[in-house]
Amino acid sequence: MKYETVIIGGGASALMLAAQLPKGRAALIEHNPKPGAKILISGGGKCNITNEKMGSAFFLAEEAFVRYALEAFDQDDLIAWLKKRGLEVEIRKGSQYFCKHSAKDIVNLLSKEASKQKLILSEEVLDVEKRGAYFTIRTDRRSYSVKEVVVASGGLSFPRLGASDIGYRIAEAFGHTVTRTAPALVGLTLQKEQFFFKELAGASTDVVITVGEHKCEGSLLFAHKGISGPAVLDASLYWEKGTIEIDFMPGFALDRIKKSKKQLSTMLPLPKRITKAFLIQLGIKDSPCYQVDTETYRRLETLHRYRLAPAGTFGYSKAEVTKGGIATDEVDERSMMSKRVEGLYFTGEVLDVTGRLGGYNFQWAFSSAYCCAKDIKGER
């Protein structure tokens, strides 16, 4: 059977694109035996689909490029599309949309909708070239000749699920720039000055982390390898090198406890295990608050602006996403088509677009796929 379009990838963006195209228009090629492997493990197995609060400000990307797609198919459009097809969703953590039951529900829905196209599984794309008006896609089994190729192969995160650099290699083969990639939404490892954090493994507390001009609020989890938790994962999106600043006592004024007869370890707004570790590191005796001198309170103030320089990250094996990727100034934001090669498209994570924690990367996957489908169908 002859196809007009080949979609490379089997994740959220690839499946949404296949669902949006007319029946029989495309073949989707995925090297895993089943599509949606990464979707299944996201959001603790419930898949954080999108967020009520949406916009380009939540992305590390070129603002205008992201804004067009997010407005063309926004979070309300996505939820309406999913609900119409029977997916039950719920809002958790304030503004985040999750599958009500299981991530399997959205994978099953997307797979069903995408089945109007030919789903080719357990087949690996090796390379793509173009001669004249047609592309040749060579896999480990055969070759395909089509008018359009959509690279929706994702990034490098979770190599155990088969993540690969095929999308970047295809882009570079056609003269595209690929900006430096790195793990993102990932835990951070520590220098020796913070090795005492490892003794707190399993403990968590709410913090505000400042990275440059960005502030990331939420929980910090102490881990054997370093620090993790939502606030740290968000901060990793913006951190490249150098120091970050952590407020371990957000919104808490030390003045309110200075007259208290209770112990410092009781009055500081941190789990006692964490408080005691910091008191030791700061060389402070656990005393009744009213007995603590001014110099000691000055040292305690450093917990509002605790500075550290991460040694690195937990790596791609633990990263939710990959930041960096195919440069967006070489891609049309209205269609996701290459400005260099007619008929070559890029959608989802393979592009240099990375969202914060909270459903933003899935929304980008779906929105970019929607724009791409509109162009392929000639509806833009």
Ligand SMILES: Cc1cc2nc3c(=O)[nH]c(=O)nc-3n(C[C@H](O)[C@H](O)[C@H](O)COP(=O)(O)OP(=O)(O)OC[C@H]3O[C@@H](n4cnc5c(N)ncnc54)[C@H](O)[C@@H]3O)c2cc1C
Contents of the next structure:
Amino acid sequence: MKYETVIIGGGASALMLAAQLPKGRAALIEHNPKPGAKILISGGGKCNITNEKMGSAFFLAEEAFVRYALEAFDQDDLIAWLKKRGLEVEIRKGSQYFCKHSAKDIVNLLSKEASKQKLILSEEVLDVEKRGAYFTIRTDRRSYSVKEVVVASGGLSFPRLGASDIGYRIAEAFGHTVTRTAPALVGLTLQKEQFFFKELAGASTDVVITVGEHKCEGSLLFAHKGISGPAVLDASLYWEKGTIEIDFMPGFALDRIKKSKKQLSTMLPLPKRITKAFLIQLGIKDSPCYQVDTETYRRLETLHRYRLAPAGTFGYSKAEVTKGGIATDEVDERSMMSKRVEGLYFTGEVLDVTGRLGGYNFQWAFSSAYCCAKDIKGER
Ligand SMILES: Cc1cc2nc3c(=O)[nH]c(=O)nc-3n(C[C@H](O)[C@H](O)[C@H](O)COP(=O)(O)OP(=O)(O)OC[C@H]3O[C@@H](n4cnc5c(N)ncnc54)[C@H](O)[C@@H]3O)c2cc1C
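Following the display of the form predicted on its own, present the structure of the form predicted in complex with the named molecule.
Zooming out: every chain and molecule, the one shown earlier first.
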């Protein structure tokens, strides 16, 4: 059978695109035996689909590029589209949309909607060439000749779930620039000075992390390999190298406890285990707060702006996303079509667009797919 469009990948973006196109228009090629592998494990198994708070400010990307797609198919459009097809959602943490029951529900829904196209599973795309008006997509089984190719093959994170560099290789083969890629939304490893953190593995506390001009609030989890948890994952998006600053006692004024007869370790707003480790590190003897001298309080103040220089990240095997990717100034923001090659499209994470923690990466995968579908259908 002859298709007009081949979609490379079977993740969030590819499935949404397949769902939006007219029946039988496209073949979707995924090298996993099932589509949507990442969606299944996302959001702790419940998939953080999107966020009520949306906008280009939540992305590390060229502002004008992301804005168009986010407005063309925004979080309300997405949730309405999913609900109309029977998905039950719930809002958690104030503004984040999750599946009410399981991420399986959204994978099943998307797979069903996408099944009006040919879904080709367990087949790996090897390369793409263009001769005249037609692309040849070569896989490990055969070749396809089509008018349009959509590269929705994602980034490099979680190789065990099928991530590959095929999208970047295809883009480069067609003369596109691929900006430097790095793991993001990922834990950070530590230098020698913070090795005492490792003894705290398993403990967590609320913090505010400052990276350059960005502030990331939430929980910090001490892990065996370094630090993790939502605030750290979010901060990793902006961290390149150099120091980050952690406020371990956000909103807490030490003045409040200075007259107390209780022990410092009882009054500081951190879990006991963490407090004790910091007191040892700062060379502070646990004693009643009113007996503590000014110099000691000055040292405790440093917990509001604890500076550390991460050694690196936990890497692609643990990263939720890949930052960097196909340069967006070479792609049309309204259609996601290459400005260099007619009929070649890129959607989702393969582009140099990375969202913060909180459902932004799926929103991008879906919004960019929506714009691409509009263009392919000639509706733009
Ligand atoms: C553990 C984890 C949790 C996450 N949680 C969230 C969350 O809750 N909310 C959120 O917004 N984002 C989350 N993300 C990020 C989100 O999953 C991605 O940003 C999103 O899936 C990107 O969609 P995509 O379609 O562009 O790429 P992907 O979903 O990665 O899909 C790309 C597909 O292409 C396939 N592929 C690759 N190479 C080839 C090839 N050569 N031939 C054929 N097929 C190929 C892959 O197997 C994959 O199925 C999470 C990611 C991880 C890893």
